[in-house]
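So this first bit is one chain, no partners, the form predicted on its own, shown in structure tokens.
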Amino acid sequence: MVNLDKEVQYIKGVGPNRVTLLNKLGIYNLKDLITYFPRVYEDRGKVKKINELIDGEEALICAFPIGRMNEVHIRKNLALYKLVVRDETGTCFITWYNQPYLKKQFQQGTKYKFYGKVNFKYGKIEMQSPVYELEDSQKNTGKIIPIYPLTYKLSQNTIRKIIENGLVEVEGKLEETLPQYMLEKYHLYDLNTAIKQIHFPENFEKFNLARKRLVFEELLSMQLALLSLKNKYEIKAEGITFSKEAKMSDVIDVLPFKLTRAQLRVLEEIDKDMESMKPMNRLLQGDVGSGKTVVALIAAYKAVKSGYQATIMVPTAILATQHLESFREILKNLGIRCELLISGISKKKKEDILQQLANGEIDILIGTHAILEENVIFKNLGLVVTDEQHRFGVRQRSIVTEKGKNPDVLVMTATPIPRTLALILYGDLDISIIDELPPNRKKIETYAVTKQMEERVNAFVAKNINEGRQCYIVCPLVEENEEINAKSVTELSEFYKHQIFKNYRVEYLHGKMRPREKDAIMEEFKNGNIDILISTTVIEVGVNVPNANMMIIENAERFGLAQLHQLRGRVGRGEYQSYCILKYQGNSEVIRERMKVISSTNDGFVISEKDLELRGTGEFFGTRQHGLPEFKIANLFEDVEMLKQVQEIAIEIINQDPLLEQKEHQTLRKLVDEKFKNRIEI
């Protein structure tokens, strides 16, 4: 069999110079290379006559140059190269930018093929920067051409050639990953055929069959892993049965606000779980600001009053500190001791906390990843809550549960996932949804604007600050990056501090700063000592500053809809009317559609469905989201029917063979182990 771990550097056409560029794409070895699938395909197989061309389409023509190429210098560093070509039906005007070598490429009387986007302008048919080659060449035209997601300085031709070389090495040698009976029963391509046809399909029918096979495998391995994980929880010794005498109503009655019907319904489900013998394993979904934290607090109260400890694990020190304050405020008169464990605390303080935790003197421990450390030992851990589940992998969740004897687990997320997909993606969890926001919450007014509106936006920010409010400005990068035309936090901060908002107090915050430094700035902002906070998405999770009523997002087109919605949820937390202004660049249909969606609704579930539809699942359900490997080819929006079919197949397999031990399932066992190692223990 072929060595799929062979480093990509040693594939023909790569070498030491290109290896760094491939690494940026996540391609490190031969396996990564052959599973780096195209993003779209261009059908460059069918030649069209010039008089058949349609405005806006991408098309292939075959034509002769008329006369010489014309060179026009527009300004310094911008030259146009124009060529007129014709076939027996008409004429086409072709333009390239800054490519002087083209002057020697075309001979009169020789026929060439041109593939590109067609534009009708002022009665003329035009093409800009098309792909071209001689009429009898088949290198870049005359067939279906794969288009790959690329990084700076790596061309489509280069990556295609490298992948072609990789496919030559593996041709006919890939070990089958699905059982033979499955290939026959579901009419699936074998792996070797599927890999070849997904990259360089002979026709679209073969492409569809190749994709079907690879999507089937990807979804099946995920489902088998999740069901195995659920199985593992269920065959464990019985869980904790929390006391019926520890009543959630005791803490609900002392809250300074009324719970919504949705919160009460979810608490009923959690109460029932906690009082049963089976360990609770529940996902709590709730939109930004729906009140998940108070649900966690009430569940923790029940655990403590039943004689156990509880822990709340959150992704940032800022959020952990904020939770501690609200927990202490509500629970101080109920005899419950809460403590904070984050990496920024002193060594002495940490030692004291660890000792008190082991002795059972601390009832509820709130903290960050610091809770995962080996020396964090509970006397009697009964409830584990992880907040913002997409920041913690499944494996991290299992590390903290191992600190107790089958504790109940509550996983919380503000990333709304359509229910059908949540049931399938979080196959190891039961699901509760808070689908109602607290009353009297004002809608956050959202506007998407282009650069022309910049002065008006700045004036609007100044007006609100003069009225005593505060503002977040979020941008995607920490430092300048030559590959991406987006302002960095530090550059933007300098610009706003010394030019636009020099009369106001401006500070910045990003993930590369030391935890203490970040916490200090966030504290200053919370206390009203900073007017404008310029930040990366580090403020996306849970920060609560009621006086901040403006969220300005730079380069909004670079964020997913779900993330824009999450960021928007940082404002609208006080009594003031709040605003979210999305500054975007680019005029593509997808960008316009995304801006329209986020501006027109505050419903996280509507937004998440649209996010899936527009972006696919690569980013939306990537490893960051749930601890599972990123989908390389499946798209949960497009492939939801296959997902349902595959889930039924996976359930049938696990019911018959829970540990995938039967001979016919050995390949599946290996597939699941390979894809999910270090992520899920099964």
The other form holds:
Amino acid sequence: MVNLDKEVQYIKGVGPNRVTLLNKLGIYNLKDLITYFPRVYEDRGKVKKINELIDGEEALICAFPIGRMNEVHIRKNLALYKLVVRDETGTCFITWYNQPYLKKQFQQGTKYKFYGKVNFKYGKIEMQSPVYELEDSQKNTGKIIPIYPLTYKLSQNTIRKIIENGLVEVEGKLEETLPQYMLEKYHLYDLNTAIKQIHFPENFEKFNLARKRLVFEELLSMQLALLSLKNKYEIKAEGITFSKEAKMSDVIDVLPFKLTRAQLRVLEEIDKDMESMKPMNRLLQGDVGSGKTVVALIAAYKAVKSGYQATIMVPTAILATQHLESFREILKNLGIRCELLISGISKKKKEDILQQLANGEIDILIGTHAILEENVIFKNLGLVVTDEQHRFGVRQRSIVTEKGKNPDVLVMTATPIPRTLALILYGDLDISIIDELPPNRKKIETYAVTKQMEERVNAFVAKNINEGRQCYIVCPLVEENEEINAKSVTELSEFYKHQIFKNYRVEYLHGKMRPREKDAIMEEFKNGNIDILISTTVIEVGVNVPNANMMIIENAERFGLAQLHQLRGRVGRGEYQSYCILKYQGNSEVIRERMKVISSTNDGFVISEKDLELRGTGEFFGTRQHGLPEFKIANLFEDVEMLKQVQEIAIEIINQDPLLEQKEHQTLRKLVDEKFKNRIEI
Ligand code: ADP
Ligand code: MG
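Write the structure block of the form predicted in complex with adenosine-5'-diphosphate for the protein whose form predicted on its own appears above.
Next comes the full complex, this chain leading.
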């Protein structure tokens, strides 16, 4: 049997340098390597005629050189090599830069294949830096070539070669992960064939079969894991029956606004759950700004008035602080004590809080991951709320719930996903949806602009600030590296601060700062003492500053649509007309389509559906944004049908063999265990 844990440094072709680069891609061992699936494939098999070429496409042609290679020295160190080639339908200009050895490569009267990107320029057809070979050679063309996602400094050729070497090691030796009967019943490739064909498919039919098998396995193990989890809840002993006397209306009556119908409906569902004996496991979905916080607050009130404690877990200190303020404001006359637990507070303060929590003096604890720590002990935790669910995994959720005795659980997310999908993906939860925004919200005007518009954008920002408003400027994450992000944010803000907006108050915020610093700046921004706040996506979730009516997003093309929508939700919270300006670079079809979608609608459901559709399998803009499980190969948009089928299969299996104990299900048991073990967040 092959050792799939074998470290990647022992694979042929991988030196220390490449180990680091591979690690960056999340590839540590042989298993990671062979499951690093291609993003797309180039069909270098089908020769096109020159007169069939389309501007912008990558294509393969087969043609004769006409005349000799032309060499032009544009400037020092820059030489252009031009070759004119022709087939029976037309002429194409092939260009390369700085490759003098090419001069001797081509013979007149011999046919070559060229594969590269086609450009139509000044009425001519051009192909730039193509790969090429003799007509009957099959090395670089003539087959389907895998293109891998994100490779940083590894070239496609290099990673392809490394993966090829990895495949040689496992060839025919992979242990089957699905039961034999399943392979037969559903006509699935065995694992060895699937892995080989997914990387280097002989043809597209085999690719499709390979993909089908791998998607099937991935979705099935996710479904089985979810159902096992649900089983676990249901087997669980009695939950808490919260008191009918603790009335949600006590809070509703003192709110400064009228709840929407959707909020009321959702509260009714929660109320019912809380009063029943069964522990609540409910997902609350609602678009950004739909008012989920107040729902959590009202539920927490009910828990407290029934004699229990409640906790709200949120992903950032800023958000926790903000929630604390609004909770205290609303609950101030109702005799309820709320406290904050984040890693930034002093040791003394923390000790006090832990003690008061343990003896029951604190009713509602709002905090970050700090709540997960072992020494955080509640007297009688009755309700657990996690806000912005996509930042937490199932595991973290269960750590908190274990701090109580079968407490009720409410999971909140701003990521609207189509209901059918939600039912399957959150198979372990009941679902409530807030599908209505509070009244009088103005549509956030969204514009996607290129570099040329920069000055106008800046002038627009200045004008709004002069009228008393405030502005966010958001920079993208670079390679998920906080160090670099901090730098790019600092650099950009220096530029804005000392040049563009030197007459305004500009500050910045990034993930590397200490929580206390961050809070101080956020506080200043909230109080209107900062005009422009530059930041990374730390402000993505939940922050509420109604006077800020503009958001500028730098390099918007690097964000996923769902994330842009989340970010945009920071504005449009007050009485002012709000604007979101997306500065983008690049001219690809997908980028333009994304920009079009986000500018044309404010409906989170539409956006998330589009996002699923536009996002290719395994693309950089991770599923993490959706709070959906991360898939290596499945694509929830393309594979919805398969997902439905697989869910039925999974239900059947679990009904018949809940703990996957039967002999024929041993492989499945293993898959599920692995899902839990590898912190793959289901
Ligand atoms: P999200 O669902 O994104 O977490 P929030 O709970 O932060 O949204 O609510 C956004 C804003 O809307 C807050 O300022 C909140 O006080 C306000 N809000 C919530 N519900 C209502 C309502 N029914 N009417 C008016 N404003 C509301
Ligand atoms: Mg929120």
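All values derive from a computational prediction rather than experimental measurement. Positions refer to the first chain, counted from 1. Take the two forms, find the largest set of C-alpha atoms that superpose within 1.5 Å, and that set is the rigid core.
S.K.: So that I can tell if residue 650 moves, could you say whether its C-alpha shifts by at least 2 Å between the two forms after the core superposition?
M.R.: After core superposition, the displacement of the residue 650 C-alpha between the two forms stays below 2 Å, so no.
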